[in-house]
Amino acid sequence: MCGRYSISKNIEEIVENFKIEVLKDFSAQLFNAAPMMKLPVITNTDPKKLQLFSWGLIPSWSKDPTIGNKMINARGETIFEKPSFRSCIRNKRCLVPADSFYEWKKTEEKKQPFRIKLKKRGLFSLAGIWDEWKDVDGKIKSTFSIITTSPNNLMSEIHDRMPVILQKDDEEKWLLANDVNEISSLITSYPAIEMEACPISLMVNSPRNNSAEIHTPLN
């Protein structure tokens, strides 16, 4: 799964590797970005912003709005099926920016967390699908998964699972495609000779904590 990740870079940054207009509210620095926070994406209907959904997919149709704690991540390989999430991948998707990804290494002693991060791009874009739903009082609520696949041989000496990383030049496909095969093909494991991981300190357990402290590579 993906449960944990961060956007760091500054909103000058982003704003010219996407390209976008951004929220006047939104300024953080991101460290540790954690479900059910509002976090940054750049959606299908509107590839040109930067928007605040919530991290925890809440489908439109569903009675109980606490379902999104369950729906942080959705499976690349049933994603066309599942009722929650196969009209979303087809209507719906959206990029969602990051510098960084957090996961943890089972050992005999604890759970070691590590970063995951790029080579060479500093910002990329994990595959997400969104959608809106409405309260009794008719309050929009915007939520946000991410979608997941098989780990590449970096990541599956740490975790079975690692999230859909779009290459740059698929980006703006991942947003506009319209065909099943053509957004089946974009759900992919990220090249692992491209990446890097490294442990880092516990900090990283609690969404509290949110300070580049958290990207120092242990010794």
Contents of the next structure:
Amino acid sequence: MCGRYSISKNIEEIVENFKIEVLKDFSAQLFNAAPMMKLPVITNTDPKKLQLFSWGLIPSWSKDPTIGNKMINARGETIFEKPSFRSCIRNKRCLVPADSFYEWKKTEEKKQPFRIKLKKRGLFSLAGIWDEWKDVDGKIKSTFSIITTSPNNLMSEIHDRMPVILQKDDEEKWLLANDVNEISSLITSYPAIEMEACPISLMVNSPRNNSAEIHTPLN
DNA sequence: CCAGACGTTGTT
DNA sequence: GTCTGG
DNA sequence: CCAGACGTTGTT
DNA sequence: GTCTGG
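Mind sharing the form predicted together with the DNA? What's above is the form predicted alone.
Let's see the whole complex now, leading with the same chain.
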């Protein structure tokens, strides 16, 4: 599962990497991006802009917006079948910029958080879907969810799920694809050989902690 | 036909 | 909105 | 994901 | 235990 990640590069790096417009109201470094927070995404409908959407997908038809608390991930294996996701996966996909994500290895004795990043890419995209929900006053709430899949050899040591990470060349395809087979082919486990995992302190546990110190390797 | 659900992960 | 279950 | 709350009435 | 909030 992916329930926490970081997007801590400065805005100039993000703009350069994704070839997008500067978004003036986003400059924060997020070492501890958590569900319900407004986080930067790049949508298929507006691929030249960085927008801030809330993490936790609320389907457009939903009467109870708290459903978003549970929709932080979407299983890649069944995403075309689920009522909450099927329209999104066809028409509303997004890139979720990140520079690492966190998973907790749980044993009987303890929960050990790990930070996972890519060896050669500072910034990468998690595959996402998004939707827009209108409240009773007609106010639009834009939300997103991160797609998960089975773990690769590195991740299976820590956890039984991992987020879908897109190859650089696949980012544009993820936004533009309109063929189900093409979309499906992008929902894969990123190669373990290109990733590294490192234990970090329990500081990451509290979403209130948001400092560079979170990335410090243990020991 | 209408009513009701619509999700994931982890833990038991 | 759309699908499943009754 | 983890942390933290989890309740009402009446009074200021 | 379970839900909400970050």
